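Next up: a single chain in structure tokens, the form predicted on its own.
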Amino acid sequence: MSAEGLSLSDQHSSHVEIEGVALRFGDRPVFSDLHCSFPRGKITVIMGPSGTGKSTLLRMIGGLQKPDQGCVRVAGQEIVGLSELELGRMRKQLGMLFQNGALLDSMSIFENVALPLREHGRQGEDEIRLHVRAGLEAVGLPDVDDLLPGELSGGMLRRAALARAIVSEPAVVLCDEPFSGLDPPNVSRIESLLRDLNRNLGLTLIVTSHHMASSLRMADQVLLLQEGHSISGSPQELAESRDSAIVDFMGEDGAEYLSHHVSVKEGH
């Protein structure tokens, strides 16, 4: 386990790297000398108490928030200081699942999912239709093309938003609180979908979450934000930690995960 967020990245090439990042919102410090990295083709879940900058970190990776100082690299490219045109090119590598989905109410599900493809403007309608249908089928929604967002349940909306995030075949998908507001069956469904997308498509997933149980089950790496810095490790490493701050944050769910992990490992 590493206080610099590098434990898994020593074993796997880093797809995204944060080095020496500092950021303040007015008088409130968010990050101070933040170092962390996200291994290629793995699932990293960003956790931490409210207000520690989880969503802000995603926005920095997506080029939507500039740090006051430090480096943000995506696939080896430094993105701080890029022009909007250059950021637009970089973002073609990224899919973004916004908190609560952020679908446009006046557009059909098909048109919502097609938006990233139309923004790139390089594909004909037949090709767009094939990609959109493949995306919707990948998330288990093959028959909702003509429905409006208001006609879907909360879980279906989140899956449609996930289809939009992957439709342009990005290498990295940023997911901001994908379990927020969902009931347990839909939490399990979204968790399984994210794991399947990672396993089947080799996507690098960077997920913010307050949902401890799902986070520990799905993550290859957990990045815990605390007071402007980060601690990272595998779920088991964090669950086994004796650091009082980590123990307090992991709580009973962390202990339950560790107990289950050990039980499975021992074949019980």
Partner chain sequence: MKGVLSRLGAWVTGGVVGLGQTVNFGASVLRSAFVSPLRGRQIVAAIYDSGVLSLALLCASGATVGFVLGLQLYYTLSRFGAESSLGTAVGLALIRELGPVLTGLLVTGRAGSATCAEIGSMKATDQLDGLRMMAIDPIHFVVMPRALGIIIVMPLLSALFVIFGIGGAYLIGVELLGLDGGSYISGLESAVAFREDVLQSIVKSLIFGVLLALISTYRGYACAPNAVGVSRATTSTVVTTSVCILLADFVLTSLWGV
Contents of the next structure:
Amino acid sequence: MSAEGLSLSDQHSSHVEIEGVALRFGDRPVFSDLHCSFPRGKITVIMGPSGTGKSTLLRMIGGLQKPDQGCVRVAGQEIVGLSELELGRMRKQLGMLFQNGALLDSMSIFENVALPLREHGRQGEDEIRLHVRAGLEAVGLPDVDDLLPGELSGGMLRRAALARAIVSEPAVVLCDEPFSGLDPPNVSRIESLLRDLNRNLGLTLIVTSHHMASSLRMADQVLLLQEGHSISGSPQELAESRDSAIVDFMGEDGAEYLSHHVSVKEGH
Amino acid sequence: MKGVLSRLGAWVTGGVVGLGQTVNFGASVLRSAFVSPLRGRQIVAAIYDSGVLSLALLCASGATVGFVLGLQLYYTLSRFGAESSLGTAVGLALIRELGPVLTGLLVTGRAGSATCAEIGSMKATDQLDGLRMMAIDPIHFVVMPRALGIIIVMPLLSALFVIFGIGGAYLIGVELLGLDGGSYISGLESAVAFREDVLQSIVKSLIFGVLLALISTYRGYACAPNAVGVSRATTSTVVTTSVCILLADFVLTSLWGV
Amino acid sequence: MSSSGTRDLAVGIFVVIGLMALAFLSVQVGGLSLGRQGGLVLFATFDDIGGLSNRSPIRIGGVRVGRVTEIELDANLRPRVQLDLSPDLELTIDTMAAIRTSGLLGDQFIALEPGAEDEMLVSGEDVVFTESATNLDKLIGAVVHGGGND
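Could I have the structure of this protein in the form predicted together with its partner chain, to go alongside the form predicted on its own above?
Starting with the chain above, the whole complex follows.
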């Protein structure tokens, strides 16, 4: 999985593909003719000004939002027009981290994380316990088992939700704004967690964020959404780009990234 | 004039469309009740939320209604020298109408609004989409157990309401106003028949339960996913269900004859 | 775990109490008997049933033993009443059925007075000896006009 070619546009290496997608919310067009692809085993960060449909794009990959036109393919399977039952089958290979965690209020953290295993796994209680404990420890929450989601802070909640998203070992993890509203230690904690997941398990990660610095640090590919179309490339390519739209969006953080990373590589 | 007509038209169209969607939704809830697993844990939790937590309210209201009926009917009946029929009048009024209807309205306010608000806020905080992404059908996991809980709870609460009402009227009529306890009880027992009164009462409360379950879960499930949407859906649940229960009661009573 | 245990217990108790309430209403108040098929069903024909109606009680010596389930006119246009009685009741064939009023203005009911024969009535048979309702208007008329000119 990790030995795939580096060319990001190579169709064979892409895990999720979006082709010619158009979507309107009422009178407001969100996407007009969107093409993009997400390489297998890589981290793709979707960036862009708010209101350009970053979350909508994630929801579309998860089958939660149907496009008006176009194709969405996950692992080669066209998912537009599938029934809810078929979507359910497809979603077993996906994990999704929602912006606010979306843990069930009425269940303890342990039960929340155990839920996907209880629903679909064939493990016994002992094995589930082992998996859930491992997941919670991986996100740095070893002793919150019996707490309810309402008793956790925002950062802990998001980490617990991440544990739930990965506990059933999906091939693709979708993360909606994993860094928003978090303090710097929590940002770097979640960032390194996501990176470890990608490196150790070969997960395909698709992350939306407007946290510039951490996005550029962790991304293999950046997808910049701009009023219904997209520009993609490695962080370096984007940081070096002279395209005015990119330069405007990247702003000072991009320049800072450039000075820290690119200039070092160039041997100043 | 034209404006009024077109608004009326839009209102009717909206109503018909909404009704169709509600019925569709009800069909998928019904279907999911036969899909395994049974969701026993969730059903028990739903019975706790809408039944056990409504119990005190229902018993207190039942007794209070009984007090009032005891006083009012005693004075009305005593004008005709027929105080001894108090048991008959109280029993029939409670079992045939007041029990199921008032229970329906109280449970609507207590549990229907809570159910709607809970499902609505689960939607607003992506919990329903979160379930979908785990390949769990939210109708099966969230909606069906709550709907079933309400339907199970309604006849039980209605029966308790009636018994507390009969007891309340007994306290007033017999203990306070000095009516003969024996004639109260025998009037009650001889007037009330199982098929015509008790069975109809149970069927009524089941129908009100189905109405409340359907409306409250649908309004929550279909609400706009934000705070305003949830509060509107909750208000509309209480209003719509109350009107539907009163209308259904009239229709059922006139269908079955008095 | 223990909190969900208490919840389960509370739900269990609630359901039991609710079912008991339903059963109480059905059996005690509503008079549902579970072995209903075995009930004793008799018929009685009267000249005048007065204010008797469906569900009017049937008593023996003031004790309630059943109720009226159907009233219709027979071939001779006389009211024929169906009596639904408790199944363990044994009534002799010369039992008398009379329509009485509880108090001056109270409800009307059928009073059964058992006779002295050895043979017992079985379901579907008629109570032969009947006494019609006392018509209050006629009674008053008789007293006022000093004669019973019907």
